[in-house]
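This document opens with one chain alone, in structure tokens, the form predicted alone.
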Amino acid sequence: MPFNRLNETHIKNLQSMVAPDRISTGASVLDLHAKDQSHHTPSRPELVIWPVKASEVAEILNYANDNLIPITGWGSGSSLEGNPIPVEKGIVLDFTQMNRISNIREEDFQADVEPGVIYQDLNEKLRYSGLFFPPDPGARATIGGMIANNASGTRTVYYGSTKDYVLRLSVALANGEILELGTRASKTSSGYDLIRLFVGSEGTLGIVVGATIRLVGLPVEFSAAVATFPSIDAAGKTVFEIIRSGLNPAALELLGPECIELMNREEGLELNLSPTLFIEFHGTTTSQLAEVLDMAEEISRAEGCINFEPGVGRVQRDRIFKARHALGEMILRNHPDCGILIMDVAVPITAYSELIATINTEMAETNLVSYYLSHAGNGNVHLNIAGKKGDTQEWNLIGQIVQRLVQKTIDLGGTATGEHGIGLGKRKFMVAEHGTSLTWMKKIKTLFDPNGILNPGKIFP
């Protein structure tokens, strides 16, 4: 269905239901809110409104829907797969001042957030509770944006995804009404569970205005240890029996030589520069830990570790996981004439040593620049490839690897995006992937947002 351009009329009617400083036709802003962190290319909206309440989402999105004008929601732009770039131009909402932390009930573990809430910010808050929301996925990623994507990063291995802590959703439909979704009870098996269909829908069936979410409690100790390797292969096999021994580690990274280097270089980390584990524990007791540690590092040494550095510090150890969480933009700085593709894929831990043998060949014949890095323990792997702009050649080279690599990860029972997301860059996968069922996900989009004005031109080839 054909969208509508933005005229006069609609900018005047729209401008009636907000503030004056929070709806913009700025080029800066249209400028700012035409991309995210990911190498698509951008497309600058038409108008950016800023809504502070869920009755001002539901009046733009009906007055949207009856003019047949597009939405896309906004976060932080820190997604890597294009999801929030608003392709069909139209309107913006961004959710930036709708973040309000609305209640924290400590004795139910749970937090009423509003969906412009950085995560970070909440766990600042939640510091003193002994309370904390796991999902980590490095960036200030705002609530609201790692619903919709369903995000995770290095303690997925451990405490899972965003859509493990999504107790209760408000959620504003294409037309307006606003649907209220799930208990604040922790279990239920009470009717369909609406809140993971709409937990990562990336904004295509309905904008999210308010949530539920559950907490967990602070680990009482904790301890890490770096462990390096003579091959990537090695470290996967490593991962493998770490994982299949029931050790239970909450972080498990693992990464390439090139990414260590780079991690010394710019916070002055002294790493050796091989294939490298990054491995955290949590427990009660440090006792409890220096057991498991010593397991750990027995499964390391008996498929080839070099080097293991057991009970590695907290100090030490936000200095890794901040260099590790800083890589994305440290690879960017270090190559200014480049885009950098991100592939991310997850397989089955059985299959990981596999794709990343896979992965070697495929770069092995190659002169392209690449970065290698893992949230291992869930068979989450990222392939961070440099391409110079404006080289098409280069380009399509590039595009050609990819597409081998993540129809080989489809092909070993996983998956095309393990927490991106489909937007741009994954939607040629869906078929390959998801077959015959794709055709019911239309189907649901369809019911849900029957002009399509929701994220158009997401998700699906």
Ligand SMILES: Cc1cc2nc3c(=O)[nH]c(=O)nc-3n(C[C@H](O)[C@H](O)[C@H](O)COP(=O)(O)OP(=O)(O)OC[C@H]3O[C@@H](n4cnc5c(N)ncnc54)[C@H](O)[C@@H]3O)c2cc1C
Second form
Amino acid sequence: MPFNRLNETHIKNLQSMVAPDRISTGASVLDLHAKDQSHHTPSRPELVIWPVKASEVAEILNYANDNLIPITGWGSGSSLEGNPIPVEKGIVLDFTQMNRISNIREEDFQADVEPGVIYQDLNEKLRYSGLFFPPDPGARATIGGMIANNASGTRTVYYGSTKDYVLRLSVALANGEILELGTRASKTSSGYDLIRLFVGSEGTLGIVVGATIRLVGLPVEFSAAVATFPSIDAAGKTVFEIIRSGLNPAALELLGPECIELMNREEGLELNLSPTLFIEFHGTTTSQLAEVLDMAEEISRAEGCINFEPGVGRVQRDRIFKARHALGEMILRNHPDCGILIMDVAVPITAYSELIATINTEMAETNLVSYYLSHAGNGNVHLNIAGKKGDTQEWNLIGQIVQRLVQKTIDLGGTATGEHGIGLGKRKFMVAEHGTSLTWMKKIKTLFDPNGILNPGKIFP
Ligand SMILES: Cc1cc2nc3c(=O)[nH]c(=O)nc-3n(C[C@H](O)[C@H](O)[C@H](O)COP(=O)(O)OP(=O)(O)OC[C@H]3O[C@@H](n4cnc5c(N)ncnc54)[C@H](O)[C@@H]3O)c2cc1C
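Based on the form predicted alone presented above, generate the structure block for the form predicted in complex with the named molecule.
To see the whole picture, the full complex is given below, headed by that same chain.
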């Protein structure tokens, strides 16, 4: 459906819906909302609005729908697959001012939040309650953006991803209707699970204007270890064995030596320059955790572990994870002349070693610089590949490698995206991954958004 460009009448009408300091066509504002943290080509919106309440969002949506104007939601813009880039221009709704934590019900382990709440701010507020919201994408992401992308992170192997934490959702539809979904009960088997439909839909079905999220208790005790290996392959086999053994790690991260070198240099970590596993367990007693750590060491040694450092304290653990979360930015900083393509795929744990072997073979045949980092416990692999800006030949090569690796992932029973979403970059794999069910996804999209105004150009090839 062809969209309309914003004219003066549209802008005047939209200005009447919000306070004057919450709407802008300023060039720098449009530039700030033209790109996320990915390598994808920026595209400016025509207007940015900062809503502060659900009724404003509904009114704007209703107007945009009647006038065929594209609308794209915006949290922190930290996506890695072009998800919030307004490729069809139109309006960006920036939720950073709709960021109230309206209610924390400690006894029910729940919080009511607006979409612009940054998850670290929520966890900071919960600090003395003994509760937290576990999904941790690392970047300063909003809960609205996390719901839209179904974000996860280092603790997902134990705690699950964002979809496991949404109990109630308020969604503004394209026609301005506000849907209230879910209940405050911790379980339900009532009717279709529309919440799960909206979680991960990248703002293409509706705009999140509020949520009740589930919280969990902070772990009483924790233990962590750093294990180094002669090869990525040996570390990968250890991941499989640890998961298979049922040890239930709270984090199981695998990093290549090139990542360790960066972390040592930039964060002074002094880790061995080898493929490394960060292993963490949460539990109730130190003796129980010590036993679990012993077993993890035994498994690691059996796979050729060179060095197993147990008993990593909280301070060192926090330093390692801080550096782990900062890796994406470190890689960017260390390649100022390059764009970084971040491949994000996930396979069943039994296929993890085979995927690693395929990646090794592919990369060994090129001179490309790449970084291997993985939420290994979930079989979720990231390969960050540096490509010189403007070097079409190099980017074509990167494109071909990623095409083959994602196809291999799908052939292994995996998915084209473990956590970053489809956005722009993974649309071409939708048919291979979903086959005929893609037709039903399109029908659902048309049902909720018949004019296609919500984040157009995303998800569908
Ligand atoms: C250094 C770094 C590390 C990262 N690590 C991880 C990781 O480990 N795991 C992971 O999952 N992700 C990771 N990410 C990606 C990113 O942080 C997540 O995808 C996050 O959920 C995006 O949140 P955001 O607030 O920035 O949303 P944005 O990027 O602004 O938007 C994300 C999507 O949500 C839509 N949207 C925004 N607000 C709304 C709303 N209210 N209603 C409907 N749609 C909306 C947008 O249109 C877009 O499609 C990382 C990013 C960076 C930069």
